[in-house]
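One chain is shown next in structure tokens, namely the form predicted on its own.
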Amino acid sequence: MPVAISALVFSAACAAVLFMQVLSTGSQTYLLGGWAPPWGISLVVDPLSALMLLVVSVGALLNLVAFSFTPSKWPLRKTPAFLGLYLLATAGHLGIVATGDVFNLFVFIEVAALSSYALLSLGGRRATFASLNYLLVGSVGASLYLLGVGYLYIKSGSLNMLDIARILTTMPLSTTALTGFAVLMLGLWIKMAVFPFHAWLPAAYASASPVTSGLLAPMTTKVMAYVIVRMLITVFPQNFLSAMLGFSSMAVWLACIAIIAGALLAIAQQDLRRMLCFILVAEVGYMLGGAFLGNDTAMTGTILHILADAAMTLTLFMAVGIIVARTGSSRIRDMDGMFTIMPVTMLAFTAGALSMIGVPPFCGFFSKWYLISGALEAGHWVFAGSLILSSLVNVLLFFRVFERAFFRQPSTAAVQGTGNWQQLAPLCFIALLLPAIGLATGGIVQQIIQPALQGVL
């Protein structure tokens, strides 16, 4: 446990440093082998894929600090694999973030996915299910998008982003491109959890175990959304998206779907984090739907939900797991009292609702403002509605945990365990986090998003 935690600790540092060095000096390239592209591999770090860096190794390691805590609800003799599991799919996110090469791109999805399969299978034996079933839709949508791959490769004989982009920009757009650039969304859309390829995630989620769920829950869909847009801003040259108009169009209805799909299935569940879990598949359809608008101020908002979306879900889902760890359970009948028996892990609890709602100053607020006004000026009053009715159905789903947390007397059966500061801490400054990003808007606007959009759409 030392050694992970150490190790974590020195990849949120660099990332830290990494992440200053390029907004002082701009981006920063790593050609690997010495290399150069198209024919070596390079790892490219701009503002915005530091700042996805600097989310995916800092929600790592709080995650696993918090729950380094609560030994016995970990597969104990399964220890050292699982941590090594651990780090394997935090290098394979942070991969994903960092390559400049789309082949690349695909061995380190691959490599998350696999370990995320194995991270998720010591969750017990609905876990294991889960996870295969898990294994089977991510082989699709990786076999997708390596075929897309694939399309690119015959068109541009070259795999280095940058380099796809410019030969695309000289050539008229083909057939073959087009196609690429479809199969390769839609691989993404499955990994992505995009609805109706969503099946998975409640199942595999809401088994796994608490340190595992609140690992992978904020990181990957939000990684896969990352990859959509950088795949949008750099890789693909606008007249792709003008060229089809019909397939943006369609993931924008699509993303309508799934916000909407989301809200009402997470209104049936009874367990809090399948109702997380199915709120997740909603926030999926927001960063779709943004990115697919077509405009400024929707893609703005697609990058601002995708830095929002991991901070609060990883509030909500750490906190959620310390109260399995404590209580035993996660059924919304058994939160009566909570606010009695944990107030900082409600709390901080509360402080993820909020965000998620929309309301301000937490970051949440922000995003949803920029993806309903990026909406309004496309002219798409469906979306825009659909997030509006998505933010008013978590209104109803987190106060009715609300009502019996505060308002009801707690049962003796739930008073288990003691908790902890070393446990807590993590949740807590995650939780301080998201009115500190909703107040910082701007600044990232103007010093991250800006520049990476600029001279794009």
Given for the second form:
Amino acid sequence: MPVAISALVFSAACAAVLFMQVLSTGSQTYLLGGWAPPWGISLVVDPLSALMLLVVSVGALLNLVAFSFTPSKWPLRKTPAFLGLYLLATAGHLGIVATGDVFNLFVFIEVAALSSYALLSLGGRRATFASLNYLLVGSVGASLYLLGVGYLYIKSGSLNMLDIARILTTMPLSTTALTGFAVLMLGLWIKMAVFPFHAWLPAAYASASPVTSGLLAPMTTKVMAYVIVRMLITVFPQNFLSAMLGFSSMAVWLACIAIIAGALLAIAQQDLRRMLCFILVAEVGYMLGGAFLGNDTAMTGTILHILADAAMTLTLFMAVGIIVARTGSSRIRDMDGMFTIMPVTMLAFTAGALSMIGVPPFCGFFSKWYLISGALEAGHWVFAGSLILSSLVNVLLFFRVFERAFFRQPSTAAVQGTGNWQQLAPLCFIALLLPAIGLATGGIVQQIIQPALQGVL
Amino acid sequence: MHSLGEIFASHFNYIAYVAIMMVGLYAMAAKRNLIKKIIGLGIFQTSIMLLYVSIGAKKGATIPILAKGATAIRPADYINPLPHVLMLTAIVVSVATLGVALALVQKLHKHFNSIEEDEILKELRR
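Next up, can you give the form predicted in complex with the partner chain of this protein, since the form predicted on its own came first?
What follows is the whole complex; the chain from before opens it.
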């Protein structure tokens, strides 16, 4: 346990130093084995990926610290095998963000995914079954990504992202490359749990142990959204989207359906964690739609939302995880009087919920603002409408919980043990980070997102 | 305009990989036995490997190792090794996936005493 935490502290510190360095001196490239691209594999960190590295490593660290001090009934949690898988999953996600090679990205996707399957299965028999289904669906997604890479390789003869981008801009559009683009995106959508392919997500995340879902729920979908953004702004030239208007408008419509379906399914849930999972399905819709609307404002919104959603999901899942560890239940009707039993946890939960709804000082507001203005700029009223509708549904969802937790008397049922400050400190830190990220939005957009977008145009 | 036969002959590898892929997908979607589903996944992954291997192949060419003392190098004599090397990695990945999947099925069998999806779902609903 101390080894795992110190490894994550070291990783987070490296990510922070790298972030500072990239901001001041521009992107860093590391050649694996000293082979120059396009022959060798390179790791490329530009401001955007440096930010993602920071988010992933800090998130993994805070989550592990909080749960290592939480007494709970999952004995497997502290075994070396579990911690190894935890670190492996984190490393896989970091690799996906840092790599500059499309095939290497596939390998990292599988590293991350295989360790996630094993982690998710450690939560009882329901979790094992859900995890096997996730494995079947997830492997198909990764295979389709690989197929798309194959088509791109047939056309461009290269696997390096920058090299592919250079070659694709010099040649006229071809059906091969467009097919590759479509298949690759389809694979990534499956891995990201876009609506018709979403069924694995609530099943797997709601039944896993809280520490696992606290790690993977903020991480996997966001990192996949980052890959889609990276593909759109770095690898594929602008004319790909304009050549496939049907495809991108289908993506935006899928996003609308995902948002509305996620919101409606969330209302039907009786379990707090399942409700959060369906809200996550709706959030995936936000990021997908923004990425495919095809203008800079919406893309800015998507990148901001990747960041904001990672922070809010982490807050919410950590808070619920602490509640579950304490009371043994995550059903909404067991939330009576939670504010008097666990005031600090519930305050953090409230911060996450308000950010999810989109209340101004919190970061969820700013990303949503960019997404809605991007939708209006593109004239896509339905997408803007679904965003607003889903925010309203979120109000309904969270106030249903608040009403029980704040006004009702706590039931005398089993509430054993007391909270300790080591588990609450990371939660408070991330909850305070929510308005901080919100207030830093201007800086993030100027320093990180605009250079990333202009590097392409 | 090419005749259908010509298209079939020149695109044989593509048609083969799509056909195999569909077999795998069918097995994953239609079979209720978990082991059969995993076999379907294996077939699905193998079809993509077939595509990669077939695009690297070249008629009458050999492996890209220079003979001792060779001076003139004709690219037409050598196949492109990169897709094959990539598939070596992909095979490793799919073996790992298979291992994790079988371990999960074993665990499920311990819990439910069955590897039929229907029976497991029935047991879970109770």
